[in-house]
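Presented as structure tokens, the chain that follows is alone, the form predicted on its own.
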Amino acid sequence: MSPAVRKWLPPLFAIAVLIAPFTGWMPAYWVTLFNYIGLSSLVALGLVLLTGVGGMTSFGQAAFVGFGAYTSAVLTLDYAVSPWLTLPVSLLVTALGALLIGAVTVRLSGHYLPLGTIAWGIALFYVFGNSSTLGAHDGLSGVPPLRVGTHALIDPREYFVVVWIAVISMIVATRNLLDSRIGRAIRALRRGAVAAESFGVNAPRAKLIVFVYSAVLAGLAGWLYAHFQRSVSPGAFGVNTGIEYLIMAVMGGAGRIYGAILGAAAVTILKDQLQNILPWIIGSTGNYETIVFGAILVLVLETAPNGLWPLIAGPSPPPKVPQRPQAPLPDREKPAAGTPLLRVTAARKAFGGLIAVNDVSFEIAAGEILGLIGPNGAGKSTTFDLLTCVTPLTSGNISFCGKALAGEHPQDVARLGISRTFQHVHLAPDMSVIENVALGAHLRGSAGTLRAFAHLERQEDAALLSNAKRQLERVGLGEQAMMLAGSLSLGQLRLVEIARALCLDPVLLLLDEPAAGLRVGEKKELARLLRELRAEGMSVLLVEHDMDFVMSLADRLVVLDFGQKIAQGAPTDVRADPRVLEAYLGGVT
């Protein structure tokens, strides 16, 4: 699909969609069959948050829709509340509701995660059917509905637009925030937290926002469920259910907001419509369309793994960069040359018996290139690791600027100025390469969620794009940053690593093995890049095999031996280090 067909098609089919019923050739029938395709589009659309972009996979979404069912409801039907009065306050009782069972669930990993929620998922069920409040099974009903002055919204034409008004609402919420500094992070967090949080994103807060969001969504598609159905019981917000929202969301397309509403409609009206045929083709009537409709899912799922929506729309379009922003990002302070930056004494790591850290202690200086060098399996990684507490020491100190990092998480350790690459690459691929490197500049930004639902941090996502761009010319990769990073080889990847370490403007930059398939002239680059930063303030820690590239730019060396330091000094003495040479430069010649 061509971009600028993709640009229009969403506002045509919102246009399509609000005045459809009112054409005279949908039946009454099909308009309420679309008014249920868009109840279950808002709680697909949550999910499509949770599960496709922030990696969290949750059967229970169903129970959701009953907080903000069965909260208008008693209002309603218990306190003569106005039905548009309630709305804020199902929203608002969902909310807590997914917050207080969100703080111990986004902390589950791996299968504990989808378990949870069915456990969470199967309580609250029970809750809502054995509350003689709630009316128990048998529920509320003559819930009253909608109006508008002293007209009640009865005709199912009517409700069609309040929902679907609801639903184009959300997407473009949900856009907005996908779209800014914040989704940037929740999208990043869907392959690992350690990258992310490397650069200061909260992963437990950032998943956080996301489940107590779909939740909302499930709540404001369960407030419009109780004044449309007019009644509210159990069994509409079970496990069952929950999973069916959830096949919504995979089918349409996990992770592509208008695949929600594509994954709602194929399953409502599959459904729907082998509940009509299936009974006349084979002439006696039973659950004949689960059988059907679990291998049509398996058919599907197997063909379009990604969902029914990247078939018609194609890849998501990379985000506009600005090419002037209205408002540069700051500088940060670069301390003056020679000052003591970091400090590392006796620091030692041990898993179980094994050392990989054994007492190492070494200093760096502003505007110092450090190379950290030594044979595979050294322990150079892990240092990487204990110097921005992705790893917490055994024993030891690590101080930066005169400032213990003993305790520190790594977003504090990056809000500090200390930014890194990865001995393995971690970059989305599923995301722009500016997206990515952007990502670096999490810090560098200060909008928070609700200015993104609202799109009011335009000017400053801007300059944190164009800050992007920057580095990646820095690096010599401008042209590439709307490709999927997916896309690029190792040695590009790796050069992604560094603009995106570059965009937290560090004070010291860690940068493990950055020249590993890098080709010759890429390498020369990478080194005037290096000395660049270095005439600029900032300080290096630098961990290459290529001892012809690191001897050529370190102005000290730090060699490392089974977790132990065996050296330390200029380059020249080190190389002549017979200690260095029987561990790593091939023996004493």
Ligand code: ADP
Second form
Amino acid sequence: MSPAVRKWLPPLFAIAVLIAPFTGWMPAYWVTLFNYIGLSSLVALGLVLLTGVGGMTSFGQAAFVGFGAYTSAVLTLDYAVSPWLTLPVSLLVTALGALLIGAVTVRLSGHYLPLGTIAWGIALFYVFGNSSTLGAHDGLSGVPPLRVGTHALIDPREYFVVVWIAVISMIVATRNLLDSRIGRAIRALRRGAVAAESFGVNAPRAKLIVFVYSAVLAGLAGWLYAHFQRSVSPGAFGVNTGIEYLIMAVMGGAGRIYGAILGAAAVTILKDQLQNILPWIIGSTGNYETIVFGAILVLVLETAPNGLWPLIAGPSPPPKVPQRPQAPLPDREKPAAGTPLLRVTAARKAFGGLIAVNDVSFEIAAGEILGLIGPNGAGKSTTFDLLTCVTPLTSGNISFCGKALAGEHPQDVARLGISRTFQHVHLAPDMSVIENVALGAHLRGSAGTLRAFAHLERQEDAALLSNAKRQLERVGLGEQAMMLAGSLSLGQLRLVEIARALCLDPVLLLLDEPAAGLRVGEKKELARLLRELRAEGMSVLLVEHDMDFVMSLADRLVVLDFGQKIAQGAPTDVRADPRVLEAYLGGVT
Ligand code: ADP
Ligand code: MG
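Right, and the form predicted in complex with ligand ADP of this protein, after the form predicted on its own?
Next comes the full complex, this chain leading.
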């Protein structure tokens, strides 16, 4: 497909579908089907966020549809509350339920998380089916329709408007969320929490936000369902339906917003049409549609492993990032040059019997570049992890600006003004370079999720992105800002990590082998940048194997070997130290 067709086909098709029910061409049966597609789209949209973006697979979403549906059914039937008034209550009950369930679920890792969702999915199905207030297995019927004034919205065409206004609003809100500071943090989390947490993201909280939001979308679908179907029974909210919603999200293209609608449409229409067509082809009735549906599903996933939407719309386009330069963010007060900044006292880290860092002590003063060197496996990267609280100390102390770091989380360390790069690059390849870098400025913004939904944080976000752009220009990658991080070379990715670390406006910058993979010219540029940062009052802890690079930059060196500090001092003295020559150069002098 040509790019122009790719660009215009989906919106034109969407407009055609949205107009069709009102042209008189579309039978009421199909309008009703499209209403059900809209309801499923809402649930699938939540799953795109939860599973495709957040990396959490849930089989239990149908239960949240039940929360929304039952809340409204009970309130309208037993307490005669107007259906419009039950909407906020239904969403609130779903959100509270999701908050309780999610608090436990999002902490599960690997296969335990989807298994956990199956467990509570089944449990809630039985709660719905056994509760007499909810009408037990028969459910509740006679749920009143939505009304505008005295007019009841019973005609499927009228309900079509309500359903699709809800779907379109939620698409806009979801797009806004993903394109915000919080959204970037959520997207960055999918490939592991270490990097995001090192820049101040509270990973369990971010995951809980996604979990609750996806449940609220399901709750909204449930509320709409209750007043369209006019009856509510537990069969619609079991794990079977939960699996179907998941299939919609995966088949449409997990991680792609419009894939949710395409997946919902594909699954709903396919199942419906198979029921009509198969008896006609086979000549007998029976539940063959389930088998054929399964076979089609496997075929689709075989041919389009990323789902159907990428086939139509191509790879996800890079995000639109405002280009207007913004006023710089206020800088952090840096301690005066020479004041003690970081004090490491007898720090030890044991991995079982292996002592990776063995009672190491050193200090860093404000405004200095300290080189941390040693052969492979000496314990340098582990020391970084100790300083940033990614791993807890086995014994010893680390204090920063007089504050002990023991027991802190990586996000607290980031807040104190320590930022880092990783020896093994931790960037999200499917996010643009500038979005990856902006994660470094996470703590410099304050707008929350609700403001992000309505894009009320544009001003703040533009300032964060503009700062990210400035840092990218500083490391010489301004031109690459809009490219996907996955398309850069390893050397460039290291520079992207440095730009991200600078976005935090750190007091102390920890660089783990920043020059590895850089070309000679790039190394010179990096050395110039580090000198410039030092002149601005930043302190740097530099792990590097390129001796000329580190010797020319560092004010002092600390040498590790097998976890122990074997020397420290001025580069020229350390270079001549026989223990260093022995350890570092393998005795070659
Ligand atoms: P360096 O960065 O100086 O090359 P590291 O700090 O990465 O060295 O590793 C120091 C030692 O600790 C190595 O022997 C390494 O195998 C070991 N090590 C590092 N991380 C772990 C871990 N998570 N579990 C077990 N051993 C580890
Ligand atoms: Mg290392």
